[in-house]
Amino acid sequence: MKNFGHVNAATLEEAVSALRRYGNRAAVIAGGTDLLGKMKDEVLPAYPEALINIKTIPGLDFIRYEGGTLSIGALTRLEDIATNDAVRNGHAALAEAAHRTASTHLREMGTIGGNICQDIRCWYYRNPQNRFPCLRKGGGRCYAIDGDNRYHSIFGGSVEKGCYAVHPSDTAPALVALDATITTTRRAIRAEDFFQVSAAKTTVLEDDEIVSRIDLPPLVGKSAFVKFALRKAIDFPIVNCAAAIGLSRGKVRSARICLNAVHVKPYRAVKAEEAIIGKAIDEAGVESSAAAAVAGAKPMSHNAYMVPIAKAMVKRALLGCK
């Protein structure tokens, strides 16, 4: 690794101060289970002259309720919120998608900051020593389009001339489900509103903005999260779910649907909400469900296969509603 600067920042106003004084030139470190691989591996073009950590604030790891509202800080580990009672009985999508979340030892240090703010996976972008500048770099093409596209969008790219590498959160699709708001030292963004794909970044986040809580509201109903992998330890999901449904005698009155790993950010699947709401959670209204919710799909060359995964995805997540 080269050297960089390191701030051990005190506050959120130190931090931020710091981000501000680097400009782009820095990066925001917490549990660095994402970023310190970037950097060892010399994925980006250029390199953060310093880092500013974050795990030295006070007041951002914890889970507490307030005024029926869930509150989690932004540096509250994964594990932590996947063994929280609070959580699993009130929010089982985000309790679940914390617990699929790498493996036990990452959970022990990653955050759920971290992971709603993490970079994309595709391996064109994270190749070492920045071997494909690619649009998200500010290059001049995506190479998954003509490439191995095995795990990138089936719903179209993004980023000028298309950029198609899906975003990885397990956390991010049931914070879009549960329908949290995400706050930061700017503002409150709702979490449906806050991922974003321009030129290596994820989020709506400005440079010297930092999040510092996420906020759910009550959920009246059942939520749940399932994902498919390779393996079911570690891997980042081929294709994961969140849904949050509200019943009202024995039917579908509200419902909230999210994919990820599909699309370039977190995909809510409206088409799929729509056919539900009215409906009985059961063999036929989840299927016609999971069918809208892929009846838009663009495969590529090589990921056709995931439209099925998808499907099946939609509807697992829905029966874990019942």
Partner chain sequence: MTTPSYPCPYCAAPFGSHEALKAHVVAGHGAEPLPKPHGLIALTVNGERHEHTVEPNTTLYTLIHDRMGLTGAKMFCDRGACGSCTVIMDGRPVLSCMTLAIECDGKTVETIEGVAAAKHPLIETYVKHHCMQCGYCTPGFVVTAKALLDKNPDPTEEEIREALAGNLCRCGTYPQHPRAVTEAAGLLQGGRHEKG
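Residue numbers count along the first chain shown, from 1. Take the two forms, find the largest set of C-alpha atoms that superpose within 1.5 Å, and that set is the rigid core. Here the structure is a predicted model, which means the values were calculated and not measured. First, how it differs from the form predicted together with the partner chain.
- With the core held fixed, Pro58 shows a CA shift below 2 Å between these two forms.
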The other form holds:
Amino acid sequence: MKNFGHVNAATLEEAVSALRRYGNRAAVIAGGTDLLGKMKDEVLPAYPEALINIKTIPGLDFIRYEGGTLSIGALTRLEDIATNDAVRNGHAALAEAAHRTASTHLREMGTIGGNICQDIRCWYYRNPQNRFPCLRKGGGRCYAIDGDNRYHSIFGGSVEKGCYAVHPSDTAPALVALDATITTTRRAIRAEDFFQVSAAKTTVLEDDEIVSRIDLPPLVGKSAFVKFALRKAIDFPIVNCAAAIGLSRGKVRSARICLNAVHVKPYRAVKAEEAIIGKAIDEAGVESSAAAAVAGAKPMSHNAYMVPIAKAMVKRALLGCK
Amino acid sequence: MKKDDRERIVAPEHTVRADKYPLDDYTAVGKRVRRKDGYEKASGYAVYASDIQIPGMLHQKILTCPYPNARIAAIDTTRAEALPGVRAVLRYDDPELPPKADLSGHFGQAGQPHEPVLDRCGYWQGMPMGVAVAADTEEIAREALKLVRIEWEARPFNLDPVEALKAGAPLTNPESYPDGNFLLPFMHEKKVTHGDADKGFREAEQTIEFGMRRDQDTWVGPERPCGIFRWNGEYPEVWLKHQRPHLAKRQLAQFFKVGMSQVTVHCPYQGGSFGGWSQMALNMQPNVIAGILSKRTGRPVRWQFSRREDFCGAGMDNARYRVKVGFKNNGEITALHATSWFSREGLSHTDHFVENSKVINIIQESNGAICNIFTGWAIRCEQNMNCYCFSAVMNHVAEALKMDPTELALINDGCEGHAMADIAEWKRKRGFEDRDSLRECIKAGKKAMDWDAKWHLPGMKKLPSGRMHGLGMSWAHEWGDSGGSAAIGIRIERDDGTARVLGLRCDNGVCAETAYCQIAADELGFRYEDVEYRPFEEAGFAPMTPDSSTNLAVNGWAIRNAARRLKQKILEVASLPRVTERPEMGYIPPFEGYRPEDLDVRESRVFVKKDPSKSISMAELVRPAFFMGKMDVGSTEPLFAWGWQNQQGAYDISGPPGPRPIFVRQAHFVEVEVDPETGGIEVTRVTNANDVGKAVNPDAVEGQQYGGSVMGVSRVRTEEVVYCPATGVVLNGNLIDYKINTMLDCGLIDTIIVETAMGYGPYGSVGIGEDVASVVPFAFYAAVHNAIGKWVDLPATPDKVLKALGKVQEAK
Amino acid sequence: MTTPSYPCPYCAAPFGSHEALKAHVVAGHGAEPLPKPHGLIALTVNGERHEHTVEPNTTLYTLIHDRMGLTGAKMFCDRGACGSCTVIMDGRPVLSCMTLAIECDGKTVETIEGVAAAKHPLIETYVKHHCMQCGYCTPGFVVTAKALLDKNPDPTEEEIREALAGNLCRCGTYPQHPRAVTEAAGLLQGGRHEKG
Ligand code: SF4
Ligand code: FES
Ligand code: FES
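Switch from the form predicted alone, shown above, to the form predicted together with the partner chain and output its structure.
Below is the whole assembly, all chains and molecules, this chain first.
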């Protein structure tokens, strides 16, 4: 790994001012499991001048329930979320999503804040030493379109310019389905508005903005998370899905369904939600909801197989909320 | 020594006949002993080549080709040379570099192309070529390479062997193959025939044809290849990760034009090898470059591939096949015509029918096309293609006949066209018990996994979970490369009488060194604890490659021969006085008056056979070694013996037939559940029944069964090297995107050991390291078919499964 | 392991650590406390305190393997995907290849050498159950298993497999590990191990 400057921030303010000092030439490091891989491979045209370590900031590592609202500090390790009994009971989809992320070690290192801020895994983008200076890096074209896009978006490219890389997080769809609010050093944003893609970003965060906490409203009903990947550990999803369902008298009263790894950001399957509302969670109900979820799919040359998988994930997430 | 004793020690034809001299009882062989390398490895104290640092060492990096097919049109290294910390730069046009050098490891001079040490051209993306740098740190070396200015001439490329053979395809390698991409298969002819295929097809009652395809996997050994080269004046000293350290020594000596006796090669523990790298010129290239740069800088030079660079280390062929097979309604296969298209080595794909069945009417055609993908070489074993083809034929025929594949196996079992009845006669003639190895393996395996209760016709069993249940089976003989030459020594430590086996490092994970100690202990009559295998390069004994191809089958004899000789020596020293001209230098043996044959050794004690109460320990026997004071006690001579074994392969299809057919068999069973909604395949069970003749180290046998099952499933379920179709660049050269099975991806694994003593190693043993990982993949192939009723090409990733199930709408 | 010496810039008295020097400068010379030199870290490794000056790009793996000679941690993937470089840091199994040494100031680290020195029963149960072939991945497994047993002294087989799922073994020793971990857990519960 090439060298860089390093700052241990004592407070969020210090971290933000350090970021300002470096303009966009610094990066925030928490668990580091995503960032260091990118740096070792020198995937970006510009190498960070400095890393701002926020692990040294106290008070950002907590899991609290207050009146049913779950609050999680940005530096909370995924493993702590995965194994927290209260979260497993109260917001099962999130606990399960954290649990299905990567591997024990990576969950012990990786933080929830880092997990939702992680970068895309497109294998053109990640090819070492910026082998493909693609659109996403300000280059001329997207190599995935004519290349091997078996893990790319089935719901079209990013709004602006057409990057097809999917969002790889397991916890992100859970947070969207559970309608979390993400608090940063500047603002509070609903999870579903947090993952906005511009040409070069996975989130709406500004260069000097840091996630500090995540709040999840009380869940009336049930939630579930399912994931399909080639391996049961150390793997990113081919497709995953989280659902949060409110039931009354056997019928679905409220539904939030979010797929991920199928689109450039977590894909809230609104049509699927509409389709299941008022219905029972049974074979017919979930089938029609799942069909609605993928109705708008526009697969690329190598990834049409993801469509039936996405469908299956929606079904299973819903059945998990029974 | 009586003639009989002599024969016991060096009989050359051991492998032909049943082992006439098994021991009466075993105290170490066949027992579960504490493995010799266990503590070292579990505690982190085992040293691997990549753990070694030499003071002042420089770090070497070689440029890798960014394109699949490119030539350096112009190069300027001045900026790299000027970078502080850079100590030497070597370019392809350096006058010291010979235009061609033989750096291939496997077959020495023959068989492999001679290549430039540092090529001006790259023939696949990632190929090390062009420029090498030695610098103070790896980081500086890497930065220096980035500063080299290169004008590339990127050329069109081929990724697919079928396409590459078409008219108008670009040239894959215009420098070495200017006339086209055509490539001859390795070690066999383009067209090989056995028997009379036309007649066989005429006799057939049914004929089927099918195609199949396997994409490239790669080795991914845990320890990345590395080496350190230091010139001690005129003497090169090298630390290596290498499966064949003695061959590496020869190549280095040849290249640097020094005697092999001038070269010291250290080969510590190795983090997995599985074949692959060690056989390839590419593995020697960085060592040779390090040698040149070490000489120029006067410093030790270390190199190690990054994980990404290592990816090109080995990959089996991305082969495609077209197969036509004729058979009778009773399951007897009468004829086979199998054609392959391959991109690198094109190893034979129908040998197993000859070696392992009564199918003898065969046409094998091999169409090779050199492609711009990285060098293929055998991983775990070169028999992969044979196993694929054999399993596919058997299982497609079983499907056509709606027959249980285990029955079909027994119908077709045989050798060189002969049925089992003939083979029974061969066995008797050679002194073996007539045991039906395949039948025993199948019986044991079926019982373990409850096959009869579970088996069903393809696509017929849906589980309550909605998943499709599948069972697959495949079988083979134990082909294990049984030929080779091994030398090994054993010496008794002069002061405490313990035994130390002397040989090059012989560890590749198969627990071989422990097995040799077991053999030595039992043959010497020593306690297992009193025998150690501590590698000792300078003893110069090269056991047959520590590469798991030919460990036990050859080395086992060598160690046994050495132990038997040494034991004879011990008995002589214990009983025969040594008479010298100076009586005070003579030696009065502890068992004066006895003859060597009156004595024996057990539990590391020499004793009188007729009166075991008369005994001394080995320590007491050798204690007089140190000659202090009392001159009336002479010293024992050095107790040392070597053993040597040189044997022809048990069966060698490419040359004249070997000395005898292979009698032992193995059967592997895979159980899967396929999720028809996601295309995901879960392997719930792998059952291995291996006839290993005699399990010298049962734990090691089981280890290979586990390991082979895990790797075997992994390599056809999820592993695939992905090249970008548009640019030819490897897209998944890391362990996140190249998916090796984790602990959660393997189901139950059964390990059944069958012991018929019909192998060609000592005590009738055979090796096992290569087999399981080569056969299990294709039992998996059959199991997936049994689950969904469709054949799925390999690796059977969800996209292919869903496509086979008709669930994928082709994209526009 | 060498501990750097810290001479006082005022009176040249040597001190064993930066902290001690700082205290001396404040107390003895009434001077402002010295700023900590960039890259100076103090950490406890296998029960011993160590101070090192590291570059920001030095990973914990490089520090322990190359500089401290604790070569039991192995590098298999160099990208956080295999577990062979695992060490225990403040009770958590972490990947030393993906950890910056400069961020380990004040941390407590246990490596395989420490686990072996404490005669943890895992070592012998690993030998007994043949949980290794080439052995390259083995220390990573043992350290991960140790971290598991520290947290969960009586894990189920499923919990063991989950915990070790981040450790890749190319030789395919997977089925052998849960047996060794279970047996070691039993030995620990039987109190035959002195907690180290
Ligand atoms: S999908 Fe996005 S990141 Fe990948 S090559 Fe295309 S533009 Fe680049
Ligand atoms: S080497 Fe660190 S996780 Fe693989
Ligand atoms: S024992 Fe070789 S990688 Fe695990």
